[in-house]
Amino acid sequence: MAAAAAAVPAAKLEDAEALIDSVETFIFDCDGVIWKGDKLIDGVPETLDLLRSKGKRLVFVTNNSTKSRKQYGKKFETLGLSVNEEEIFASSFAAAAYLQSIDFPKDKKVYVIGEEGILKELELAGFQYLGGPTDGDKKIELKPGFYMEHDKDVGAVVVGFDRYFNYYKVQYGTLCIRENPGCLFIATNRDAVTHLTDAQEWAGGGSMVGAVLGSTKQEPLVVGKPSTFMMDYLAKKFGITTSQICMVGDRLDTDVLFGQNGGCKTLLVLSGILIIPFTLNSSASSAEFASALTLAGCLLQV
């Protein structure tokens, strides 16, 4: 991972069209820019049609792994956003494209404390798996001598968000990365909040990674923003010069961030998590990113 610039002061941005002029490929994260909850954020579609009708490619990446790609191309039909399934990259997907690329044995299982977009996603690369929801209602009964059985042929243990988080699972996940020799520990994603509903912030993903992290010591392989992984992945995927990507995203310590550990530009919005106006420089050479109060009001002052 590329080491992150020194941060600079903020600068709203002046000129919508010289940015968009100079990239080739927009990255937009979803919870808090697009949507939030199941609630389309304004000025959204307006903002994607101006950029398609510029001959932009649009890209959208979210850290979010309750759905698979397949799922969230039904949400953004829900929403009335025509958005190909191939333009979609969830830290779900993320999750199983790491696996593939390390060659992870087929005979090896994955252990997913996470929900049903994990699940599809590494059904679909044909990895085997256990837990997940169905896990969600299983109790552990501490009786003297218990003890607790767990499968030896897993060799990874995925983290997700998960709205059925309980002791069983920790206790299973945290058993397989003692025990089983080599076994991973991946992370979908280490986000304090999420956006499940416009109302408040909720308990995000890192809560979840972090129950494991502590009964392990041991760090997680992060697949989902910031880590590169996904960036690598969608530049060799689309033949793209990171130089000519500019990341859109609500979040310093995830969505700015991403796009600097990849050298692209970034554009912080204020429509999710940040109240505050500030950005932070992508490179040594470049500090051309900016701040705004909307996601519409950044892009179309052309």
Second form
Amino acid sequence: MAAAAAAVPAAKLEDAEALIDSVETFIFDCDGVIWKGDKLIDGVPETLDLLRSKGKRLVFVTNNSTKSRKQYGKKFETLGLSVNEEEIFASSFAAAAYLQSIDFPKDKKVYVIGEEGILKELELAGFQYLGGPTDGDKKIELKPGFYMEHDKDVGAVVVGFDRYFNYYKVQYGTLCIRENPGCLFIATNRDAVTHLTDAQEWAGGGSMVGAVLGSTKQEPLVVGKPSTFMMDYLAKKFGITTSQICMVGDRLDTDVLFGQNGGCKTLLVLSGILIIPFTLNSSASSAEFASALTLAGCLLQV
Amino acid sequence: MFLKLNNFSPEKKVYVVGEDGILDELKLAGFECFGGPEDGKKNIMLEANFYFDHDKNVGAVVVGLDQYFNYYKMQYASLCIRENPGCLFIATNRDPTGHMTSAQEWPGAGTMVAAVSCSVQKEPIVVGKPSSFLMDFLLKSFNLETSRMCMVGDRLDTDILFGQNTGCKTLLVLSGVTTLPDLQDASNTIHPDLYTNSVHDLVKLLQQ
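Right, the form predicted on its own is done, so what does the form predicted together with the partner chain look like?
Next comes the full complex, this chain leading.
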């Protein structure tokens, strides 16, 4: 695997033409690359149009599980970008796709600690679910005699970003994982922070997953970046090999690692979470990088 | 006590993700603190122009068991730890679960601590078992020796480890979370000196 060899330091993107000619597909992370919160990042529409005009396939992969692919499609449309739903792979979709890939029984249920995106994708895939945002209103009272029941038919707990996160949900998820034989613990992602608004960083899905891990002492199965589940899924779907792909993202420990784990080329953009200046060291090996201002400019010169 | 012994500045504040017990002790020790159960009622509004502000004078975040835990508290704690220079991240303990009611186990402080730790990507200073902080404090306060002490507990990874780390004798009771199969399982690496069913066995055995 690439990591075993001596780390090659990242190189600044200069020859955009060479990069574009060397791959057939570009995978874009969304938060910090395409948009920040609900604001489009400068130069993105022209960049996407340019790549499409050169016959490149574009795919969008996001760890943000709050929306379904359909809802993301609407977000792209609102921002004036023409992107097909089939080109979008959110970690909410990944959770449902994973359950399908293991033939998760339709008579089993899924307990969701997360938002609408996960619920919608599970429903589309034909799975029964409980939980989600409405459990945010449920309270518990730790007093003598209080007993929390849980559904013994829950065969998987899916945990993702959840702004309605509370003690009830942690306990419910924990009871299922601990007491239902074979119950899966699936995490959409483990991002420490996320850009819910463009003004600042917010505690990410990694917090909710951390809480359930803290209570169950079990490691989850991660379906989002940097796990290669989504990469393998789309490579199979589009009939491409990963060496024909360039992964473009703003985070080293999810996007770049995702690309490296999958065997793709990797391009880091500085428009997202990372602040300029920063030092590129071993974890950015084999990545090329460009600043947000020059990504579009660089590629548009071609 | 940890804050006192480490000369925490009285001008700084403490943000608490936890319940009244922590707030009461901090106030008793003369520290300015806020957060606690009240913040369990606060929500965040994720609209385009919303900016989540936090007090730049918070010098320590203390995280413990919190049944009113929510996203607001997690975000507030994360911002303090990440953005206030030198802000301490203190955990009362990291127990995954506990018997908050006698009928079943419930998520422990370890849950809240893990949530904050994963968000800030930092490990906390743990003041509760199995950290030896409390023992060091006890020894200083009461002029004792650990070789003449017996730690009695029901949990291997907190109670027994605490006793072992500090050089006490250790007695595991099977009246709580640990069962005999748990103790004897091949994967268990923490072995107390002795075990028994419950503390009452001390009386029963003496009477024999």
